[in-house]
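Next comes just one chain, in structure tokens: the form predicted alone.
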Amino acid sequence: MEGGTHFRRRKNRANGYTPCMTFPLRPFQIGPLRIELPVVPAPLAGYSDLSYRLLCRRLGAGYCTTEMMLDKCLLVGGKLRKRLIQTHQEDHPTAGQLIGNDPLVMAAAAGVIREVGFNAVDINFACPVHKALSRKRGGYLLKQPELALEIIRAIRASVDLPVTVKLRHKFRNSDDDEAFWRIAEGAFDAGAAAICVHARSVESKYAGAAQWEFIASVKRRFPGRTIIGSGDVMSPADALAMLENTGVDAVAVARGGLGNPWFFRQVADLAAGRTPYQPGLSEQRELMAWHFSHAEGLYGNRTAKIMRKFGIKYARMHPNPGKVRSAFIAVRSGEEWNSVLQQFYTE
């Protein structure tokens, strides 16, 4: 049960389930951008770097968003800024996601996103982590809807790119929906191209069930607008279930896609009534070797430390996930990463 309403889950053999009948997948729009597959990777801090985005694209994702970028960081030089804004000719269309609380600074940072060559600006009013909230950023803006709208209007006035907004349902579980609706309606009035709705409160973070019925109510209220749903999409079947049961235009996949960049291809297979594609160990090895090699260009001698968290996620697809997870945790170098691949990913 999600939000007091029963939703029929589509299940597939790739996740221990059985195939279902076909389901039509329709393209969706973000301003002038047409995205063919209505299931996209959600931006994840510490994960959605250029390497990860390129992997998702090569396996079916048609639209990506960068990891969260602090507005002030984009206005100064430094290694972090250089890494965050890296893109590639294959990395389009992509939105640059901004977090901050000053309309003028956010507008200036949006200008950087445009100059770099990203195709849209995504505003994060959803982040629930303490560091963001303590600095009155991210999900904190649900407590200041008028400031949130000032930020949206300032960014819209500063760049000629589609602007999207990520929102959570409410700040506290005990709050009403007033702040959400105020920001959502004001965002569309200001010319926002889409809203992504994570159907939990900021207070809940990722605990408890996402309220899919609330996502459905957002789409009912804005039938002619692009609404993207997020929350509890842990399998390709869940992505189709959200599309089917809430009526949203697209679904953003967060934790459910980590370690499985084939997720998007599997969605297309499942929707067509096919058994979802399952990569063999050699294909997984090849992809993980490429991922590490490409990440070295972003992180240098920190690559092994960064890639361990990806390895832990990749291990979930292996027949011996516990052993492989432990092996990746112990990785301290590129040689050790390749050793794990040779040991566990040979057919």
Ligand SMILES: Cc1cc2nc3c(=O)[nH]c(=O)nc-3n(C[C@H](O)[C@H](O)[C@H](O)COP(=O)(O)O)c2cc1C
Contents of the next structure:
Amino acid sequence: MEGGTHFRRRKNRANGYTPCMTFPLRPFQIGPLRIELPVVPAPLAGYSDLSYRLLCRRLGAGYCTTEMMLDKCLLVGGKLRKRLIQTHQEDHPTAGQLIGNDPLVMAAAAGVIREVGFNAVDINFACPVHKALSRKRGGYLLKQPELALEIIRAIRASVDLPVTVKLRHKFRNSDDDEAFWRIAEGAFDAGAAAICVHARSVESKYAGAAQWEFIASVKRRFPGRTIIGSGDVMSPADALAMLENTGVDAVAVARGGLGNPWFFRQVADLAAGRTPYQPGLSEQRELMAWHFSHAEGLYGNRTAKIMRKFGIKYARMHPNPGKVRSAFIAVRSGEEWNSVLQQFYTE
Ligand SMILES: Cc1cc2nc3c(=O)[nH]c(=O)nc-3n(C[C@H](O)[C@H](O)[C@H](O)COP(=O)(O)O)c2cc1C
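Given the form predicted alone above, what does the protein look like in the form predicted in complex with the ligand?
Complete assembly follows, chain above in first position.
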């Protein structure tokens, strides 16, 4: 099916959604949580912190997930733990995402997620980075389906929150789908509230096209369950195309939403047949100023370093992206951040 006409992909966006067509957006459920907009920010390590989640939510996102949190890290004190578990009354519903490989430690960490006030626990069986795989975490669990299921069961037994699972399609490109189906079926049997499918192999990391047809097959196999699709949702039109072509209940937006927290509002516009909202420069400036000052509360004197990577993404919306990108890369302080805004973001 890859590259076929049924699955509309980036290459033929001209056939994708355009203002004047409408698309019915349906709310979806994560256990008892009802989420109005079926397009949600995906967890992104290094980005999905409290500041970013609040921004997405203020601009229309109805459900967020934290970046992955190492189970052990939540069980000890320290600055990293303190930052990772920060939430806020406006930061709901949000799932806390855990990565680890010991059912008991994962269950204890899920208890912390509950105590802190997050609304669901998401389990990461998808991370492809070397550090995670070498420690048999994240995507490595696709090689150990029985251990993956033990983790799910242990977390389900330890907290009364909805539990969701993020899964890649397979470990290696040459593998069959068996481990995926074993974990997915076992997860739902154990009471998981949803599965998010990133339709690439662990080996592929983020390269190559995501296999939307595989996502569609997951929804066909579990028609009554909540399935969230992930992979190659780069524009609001892609989000609607994934909903329509795969039948999933919701779509998670990752790289396509970075630097554009208006994405969620734009999806709602497009679905209603309106031209997607485009913020002016002064509105972008206001948002970026808020983002920096909120991030200071999380990162203190490391804020400029953290915000540079957001600046690089924000620059993509500017009419002169190359220049603005270089200016953000050079930022070393809050004053310098504000002077980039002053210089480039005045109408
Ligand atoms: C920089 C980066 C960080 C990510 N961090 C996480 C993470 O912490 N947890 C997770 O489940 N997925 C993580 N992902 C995967 C995304 O959530 C998403 O599934 C993937 O990028 C596919 O979507 P895309 O092709 O639309 O970007 C990350 C992806 C990127 C690019």
